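Presented below, as structure tokens, is a lone chain in the form predicted alone.
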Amino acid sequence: MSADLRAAVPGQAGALLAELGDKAVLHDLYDEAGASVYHAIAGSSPLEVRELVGALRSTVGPILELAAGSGRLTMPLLTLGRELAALELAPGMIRILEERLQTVPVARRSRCTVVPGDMSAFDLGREFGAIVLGATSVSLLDATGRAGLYRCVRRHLAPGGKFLLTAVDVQDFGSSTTEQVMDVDGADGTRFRMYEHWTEGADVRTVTVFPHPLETAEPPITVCTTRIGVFPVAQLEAELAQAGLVLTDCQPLPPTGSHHHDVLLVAEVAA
């Protein structure tokens, strides 16, 4: 276990991790062990799916999905009947995605190409009618990573193409230190307790996931954590404009019951 990773876990989750001591093994939520936990929690979530698929119906040509993960969006995107490239960096996520693709009809599966790659630095040598970055994954990138993302998106968008991304609207995060504790049922029947910690003014929030109930978990106990960027939508709009991408639409997504809300942004290459 990385001592630096353990030390970065704040609040109640950090205290619980310290209490568990050597009984817990801490992983990044996107590494090989974390990928399975991520998929159990979010792999079949319907969040933002309807809105993204609906928005894509007004585009034409092949679709590029960035940070495809374990395929939560990939599967419904394939129902559009268009060629899809699914780019993902984490080997554990790619493994799950490829396993899932084997379960869909061949005709649909044949339209999808899984591409190992970094969403902030990729060159596929082709253009797409639409590029999608869901699951508020833009928040996983720092300023340098986001600048790289925008450059790559602009390079890969066909004339008239659209860049669709979802982001967290941080206006409702509140003040002082905010800590949310949520119990989550995994798609495979497993249960988790998720701790989300953010301090006012901080540029990241920390999400840490424990099995639940913890009392019945057998050591070694897998605990997963990740740090997610916090920045206003207005900052994203300014960054897009600086990169030559103009925001053409911004709409709220249905509330999820959490203390913050997500939005769908649509951008095009500036004329």
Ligand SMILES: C[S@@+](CC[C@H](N)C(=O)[O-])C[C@H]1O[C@@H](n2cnc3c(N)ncnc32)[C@H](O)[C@@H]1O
Second form
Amino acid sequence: MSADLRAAVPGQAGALLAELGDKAVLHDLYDEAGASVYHAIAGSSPLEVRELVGALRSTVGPILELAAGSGRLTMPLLTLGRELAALELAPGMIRILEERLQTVPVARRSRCTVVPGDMSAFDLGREFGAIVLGATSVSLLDATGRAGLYRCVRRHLAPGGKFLLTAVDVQDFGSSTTEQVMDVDGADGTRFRMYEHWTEGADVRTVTVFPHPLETAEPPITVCTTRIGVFPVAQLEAELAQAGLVLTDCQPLPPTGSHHHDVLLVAEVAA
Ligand SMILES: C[S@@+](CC[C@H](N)C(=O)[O-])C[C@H]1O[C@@H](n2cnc3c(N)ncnc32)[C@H](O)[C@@H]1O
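Go ahead and give the structure of the form predicted in complex with this ligand, now that the form predicted alone is out.
After this comes the whole thing, all chains and molecules, with the earlier chain placed first.
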């Protein structure tokens, strides 16, 4: 367990972690242990799926999905009947995605190629009619990472291709320090309590997940955390423009139950 990672957990979640001491083991939400927790919480969530699948219908050709995770979007994207490359960095996530793919008919899974890789630095040597980055995952990258992402996206878009991404509408975050606490039922019957902490003006928020109820959890208790960037959509638009991509659409997504709202953005290579 990294002491730095522990020290970076703020608010009630940080206090709880300190109280648990050696009984808790802190993981990154996307490492080997974290991947199972992420998948239990979000791996089958329908959030933004309908909207992304709908938007993809106006595109043609092979699809590249970035930060595919454990396949929450990959599975429904495959129903479009198009060739799909699913790129993901974390080995734990890739393992779950590959297990999931084994459960679908061969005709469907044979259209999917899983690509281990970094969305801010990849070269697949081919072009795609659509590139998708869901789950507001653009916020996982810092400014340098995002610049790399846009460069790679531009290079991999076929003529007329579209980059579809979801992002947080930061204007809805509220003011001062907020820590939202949410209880979440995992798909496998496990329960979790999630703390989302943000201080007004800060460029990151921290999400930390504990098993719930904590009193009945047996040590070592797996606690997972991740830090997510916070920046306005206007900044994203400016960054895309700098990379030669123009925002052609921005639609609000249905509420997620969290205190912020998400949007679906569409960008194309500038004329
Ligand atoms: C919020 S999850 C989204 C997963 C999936 N798309 C979904 O909708 O459930 C973010 C994913 O991004 C992956 N990730 C983080 N940084 C990455 C990078 N630089 N390149 C590729 N994947 C990355 C994480 O491992 C994780 O699987």
